[in-house]
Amino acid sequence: MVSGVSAFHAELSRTKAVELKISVIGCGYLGAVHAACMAELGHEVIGVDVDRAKIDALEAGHAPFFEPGLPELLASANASGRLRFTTDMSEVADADVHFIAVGTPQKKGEYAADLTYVDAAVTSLLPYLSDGSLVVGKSTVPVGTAARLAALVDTAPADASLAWNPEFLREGFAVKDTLGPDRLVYGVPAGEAGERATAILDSVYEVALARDTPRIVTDFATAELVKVSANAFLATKISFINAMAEIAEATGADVTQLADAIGHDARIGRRFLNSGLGFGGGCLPKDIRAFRARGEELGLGKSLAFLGEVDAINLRRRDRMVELTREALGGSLDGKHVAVLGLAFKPDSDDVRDSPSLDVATRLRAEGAIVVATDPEAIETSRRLHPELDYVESAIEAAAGADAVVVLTEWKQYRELTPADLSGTNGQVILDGRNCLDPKLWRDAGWVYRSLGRP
């Protein structure tokens, strides 16, 4: 099990918890590990999902996706029979408190958020809710949607409630940022329907509140706000770094150094200013558009006008990598082996969502190179999307005869790759997308060694 994990056993047992019956309506990341730890912290959790496939994989203790430390939470919670899925929405009917854990997408052809699948989950369990339940919407929604779906809750045959619990989970860090979260945000409605659901979300994350976890109540619109207003922070904050990248390019400044300077501003700090490929996966990009189309049907279009050149810097990272190979091999990529190093959006995680590495992949091959990928633990998600490219198990294979090698997902076993470890390549060319690697140790190896934003 992940590292803390045991540790947080221990705790644990120390700590007397409220048993609650809990559901979670949507199994997919966000929902299958916040059942599997709602287990884990003593209640009694069903997860529910229209997908046939992905119930049955979590029933026999199978995550459909690569998470750290989730397959063995999942066992350990299945064996103590605190924790069960199903496709029957009507099995949740005795269970006090119920999660909504959708998905949210962008809509197709539009910036905005899709809302389909949160409308539906709650529409369905309307019928289903008791007396005193707890609707919690943990999904990330526009601001607005939790006052529109708490009037849908009153409409139900029972007296239940609504309360907004946005996540903030990093993808290979989602089982301790759920056991150990670094603050709790609980939206609910006023008065006394807003102090009952305070009390039982406390009872939910009774473990957490013992730790001295930050917790703060507010309003819907500011718990919706908190979590979108997070991602577009912090992806400003990655566009930031990376248009220094662009002039650091221009004037031969080193951008990584320059990171290292200012972060040392305690008002600026250093985190999220690592300049490379950008940012991707399910969460930042859509959530940055979607908060962009809300401002925009609030008629506040220009005070999130910023998020447009946050987005285009993030875009442009792409194509300025595809364009440092292209130099690297001589100004064409026709007929040229390379070799790519990294397909997830980050590591410690196989999903590939509007990930910069598969895209930049795809897009070497668009221009003739021969493309020969790999990674830890995408090779089948990037298989379903782009079976054109070739896939090999490693970057030792990878790299046989390669032209080039491109660095694009900074896993840790490619930040330890020596140039011994690549000596099969057939020219010596690497080229690091993340800026994980040191320029040093590759040069005086005699390899061309060329990354965004150094010299």
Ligand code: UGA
The other form holds:
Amino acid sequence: MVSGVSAFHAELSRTKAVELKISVIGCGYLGAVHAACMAELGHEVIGVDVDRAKIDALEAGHAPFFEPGLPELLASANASGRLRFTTDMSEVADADVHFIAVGTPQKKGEYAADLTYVDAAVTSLLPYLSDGSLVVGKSTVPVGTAARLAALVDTAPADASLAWNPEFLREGFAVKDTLGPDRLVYGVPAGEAGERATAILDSVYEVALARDTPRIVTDFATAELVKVSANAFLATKISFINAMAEIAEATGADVTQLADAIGHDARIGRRFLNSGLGFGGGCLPKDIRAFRARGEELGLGKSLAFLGEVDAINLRRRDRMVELTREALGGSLDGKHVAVLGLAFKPDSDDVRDSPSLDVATRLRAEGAIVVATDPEAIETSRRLHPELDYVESAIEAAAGADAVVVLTEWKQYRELTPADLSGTNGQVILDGRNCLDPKLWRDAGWVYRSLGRP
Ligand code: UGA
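Complement to the form predicted on its own: the form predicted in complex with the named molecule:
Then the entire complex follows, led off by the chain already shown.
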């Protein structure tokens, strides 16, 4: 084993001329994108997952979910021979760096994160670690997890170590965010082990660092907290503007103009101030809940109690959307034909995990509405969870004969709709769950336009 950072770095630079050998354990959203991007950067990558079907798809160059740019990247990485996938953990034995990219979902019936997959990934990796190799956590975990896993890595037969390197990618921009991150955070142990881990990670991210990407080298706890506090802040920003939408609705103000106006203050900023149905997906909702749960465990429940309000404001938007639709249809949804445009938790994604849109669609149906739903990418993922809804391929089909059209995810193709496109409706009622349409355009054409937080 090499001792001393500079000697190690020199050796790594020499080997880097060939490539770094990287394994990525867990090939979901995070892992599949990370594996493909690492190969794109010139490394030799092996992706591991327990799900045979997922591995077969990735091996064949098919992305198992919709993510712009990923199919192209998989094709080029597979063709280069630098990217392979397997279900057999023993195949990672010669890797220098092992990224842990498995999920940390919300525990059933609890707010805390379920760490079963992270623990299982690290435990099953232990026998295959080689001297000098680095295990790098990417999954979003409660603060304190990395220290516990570092102790686990210390029990491996080989002299390996652990670092925590949170991921900040956004679905829909995952490839762009991974190849060109806005910052790199390394949580490393103290002393020489930390210097070695930093040198290895610098080699992994050589291309991004050459572009002056900010790099923060810190301890495990800070690195873990950077991730959850970033998501907590983003969720808070969204719920803040949605709370303002509630006030705007009661006072006749316009929340979108309010957001524009406060957003001009550079200290506030306009991004993540889009009011509407609120946040969903596989990250923000479960991350704020897990963070709160961790705060309680630490005896610091009060410090994070506000995240309970953030969650509650967010969930109230869904109630309000159903209420608004009911109001617009004369007080009852029973037997009314409602066209639902958008099911994914946000545009450019087929992900319907904790999707506010899909939730509202099912609630409208539960109140007796005949829901005809569509989405450019998320019909199949929605159907798996809710086969009882009626799905059609286009907004025009969904709207044919509808008493109301409800826009729940702001896909570009829905933002660009005009009253003429939806001339086949029964009632000219449009409900904008994302404040993404021009009210004047619809009202001038004789439609009833209602939204969350606009008069
Ligand atoms: C989020 C974070 O933005 C990423 O930085 C983070 O890496 C990721 O979680 C993660 O933890 O893995 P993502 O879930 O892909 O990324 O989606 P966002 O773009 O953050 O949107 C989250 C939700 O907030 C969506 O439902 C979106 O519709 C909603 N949103 C977003 C709003 O309601 N208003 C806004 O102004 C912005």
